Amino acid sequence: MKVDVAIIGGGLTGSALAVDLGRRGLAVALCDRADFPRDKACGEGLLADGVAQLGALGLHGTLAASDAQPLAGIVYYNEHTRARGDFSKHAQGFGVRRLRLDAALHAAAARTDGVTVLRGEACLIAVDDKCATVTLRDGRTIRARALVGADGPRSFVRHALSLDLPVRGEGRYALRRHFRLAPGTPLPTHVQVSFHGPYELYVTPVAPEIVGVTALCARRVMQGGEGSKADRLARLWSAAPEALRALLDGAEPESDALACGPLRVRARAVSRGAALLVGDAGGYVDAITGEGMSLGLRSAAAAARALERWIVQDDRRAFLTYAAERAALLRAHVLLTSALVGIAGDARMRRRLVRGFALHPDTFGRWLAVSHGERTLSSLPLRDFWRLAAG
């Protein structure tokens, strides 16, 4: 099979990229080893910039098809302090079940002219400066002018291209399960986040009457417990503030508990020869700020522009431009995420942060605007930094 672009990984990022490339007139093979719908551990918050990217692709309807729920902002809990931050009126976020969103985007890719969807597992990759060949485990071969690895944090493509980098430190993991709320229990309008030192708890509305409960935890918390994933998540949930625990009174499990990790991923580069990496395959910091899906969609848009230049204009610098655009896209995210992970693990700093946001909700709102790309980190007034430092 010969195509312009072969994409390995048919989830959110890969499918969005396939739609974009197909609409640009390129022939695309979109390959994934999984059947859709398929689930994965994910915080399931789609911030405003991700929503805008779906709209730019004409795929805003996939949110309605996924029963996505509007998000008004984020609430932080720490000890006895509660801080609420609201998104601006121009920044609509959504909570959405990843299983349903991925399936809707995968189906949209299959309907796009020029896109061929394949089920199969890549087992061999050969790449040079002009083309790439992918061999599937069943013996099928895809020859392409460019190859994209959109296959997530444990990327086969990244490994095959020798672009893995070691990650130092303890590592963090995620546990997630869905619950159907008891009749009469109102669905939260904000993502609820509770800090507990070596872990954080998240509650996200993802469908009518359904919330996702996620724990982001240190390796010792993930590996030191006993019992099933559901048992471990239940033990962590038992330490949540009473206001959060009450939310699940009478709730029934709606899905199995899933785990993933370690979360941190590093790559030597995001391209090699005629291949490039998009989304989590090109590197990932942590899920603590909830931007993963939005950043995946935005990096897919940058990759589509680069691939069109590479193939249509024979621009051999296109992938270098993509790498620079992706780095700029991630700069504020990496800084904020790394800082918040450090703060979350330090009791005194965590207390100051949440107390500062509680006293100054306008500051909290501006920091949220930075996280979803509505404003830049450098645009924050100096008083916001002083407020958080003073707690």
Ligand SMILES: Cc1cc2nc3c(=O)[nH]c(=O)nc-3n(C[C@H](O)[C@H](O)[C@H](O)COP(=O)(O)OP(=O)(O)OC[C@H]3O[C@@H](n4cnc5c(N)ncnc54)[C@H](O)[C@@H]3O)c2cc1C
Second form
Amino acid sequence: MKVDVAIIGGGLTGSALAVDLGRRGLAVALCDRADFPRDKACGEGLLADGVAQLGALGLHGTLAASDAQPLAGIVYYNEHTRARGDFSKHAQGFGVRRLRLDAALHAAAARTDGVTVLRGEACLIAVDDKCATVTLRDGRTIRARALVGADGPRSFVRHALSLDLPVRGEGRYALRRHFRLAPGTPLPTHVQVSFHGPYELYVTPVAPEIVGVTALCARRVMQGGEGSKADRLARLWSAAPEALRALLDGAEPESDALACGPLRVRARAVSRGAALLVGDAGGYVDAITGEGMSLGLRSAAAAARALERWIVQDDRRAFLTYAAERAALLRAHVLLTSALVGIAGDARMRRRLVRGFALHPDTFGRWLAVSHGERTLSSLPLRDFWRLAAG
Ligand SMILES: Cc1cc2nc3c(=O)[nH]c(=O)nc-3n(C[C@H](O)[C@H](O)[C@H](O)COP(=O)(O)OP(=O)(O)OC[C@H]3O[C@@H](n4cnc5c(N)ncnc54)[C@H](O)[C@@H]3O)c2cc1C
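Could you output the structure for the form predicted together with the named molecule, given that the previous block was the form predicted on its own?
What follows is the entire complex, opening with the chain shown before.
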């Protein structure tokens, strides 16, 4: 088949991009190797910026279709300290099951004029400065004027374009499972985060009566110990503070435990010839700040603008503009996320951070506003940095 744009990967960013391009009048092939609904290891907290991105595409309804639960903020636990940060009233986030949200977005893409949805695994690509050819494992080929790799952190497209960049260090991994709360147990209104040094635990309300429990951990924690993924997650959970453990009293597992990692992914560049990388395929830092989906949706919007200029106006600088926009988008995120991963792994710094946030909830709220794109890092008052340093 012949199209304007072939997108490999129909997850959150690939599907949102397909909707956007279809609305711009382009012919799109959206190809994923999975059958939807398909699950994905994720903390499943969509911050306000991501909600706004869905709204801008007219896809807000996908949240309701997914039974998404409103999030009022984040609670941090460290040793005996508990800190609560509230999102501002203009910054509504949602907890949402990826199983449901990605399927709703994929279905929205399939309904969009100009978008053809294909089930198949891309296994060969040829790209030059003017066009791209994708071959699927079953032998079908797609010829396109531009190719997009939206195929996630282990991106085949990034690899085939020789854009992989090695990552130094031990690496962080993740385990995730859902639980149905016992009757009468209220669903938390805030994402609950418990710090334990070599790992953190996250609890996110994702549907009525259902929470997702995620552990982000060093490789030695992920690989150490016996048993299944579910057993290992249960062992990590047993060290959670009493207040948090009580939440799962009498709860029943609602999904299989999924594992993934290493989380950190780097790309040498996000474009080569007529190809672009969006979402995690273009690089990923860590899940600790829960911004991946929002950034993926924002980078998809920037990619849609660039692809339209590339195809309609034959503008060969469009992909450079995309790369620059994406880098600007990620700058504060990379800084904050890397800093928080460092702090989470250091007992003294972690104590100061959580104590500082517990003493100054307004400071916590402003840091959250930076994290969900409502304000910039440079707009924070100096006292917010000082309060954290002083703990
Ligand atoms: C443990 C964990 C917790 C997280 N928590 C949060 C959070 O709380 N909030 C948040 O905003 N973000 C979070 N993230 C980040 C978020 O999950 C990602 O940023 C987001 O899923 C990126 O979407 P994507 O579309 O780029 O990739 P994906 O969602 O991974 O989609 C990629 C798609 O490509 C398909 N594919 C792959 N290879 C091929 C191929 N060769 N051919 C065809 N199809 C292919 C796959 O089947 C898949 O459907 C978390 C991530 C992890 C790992």
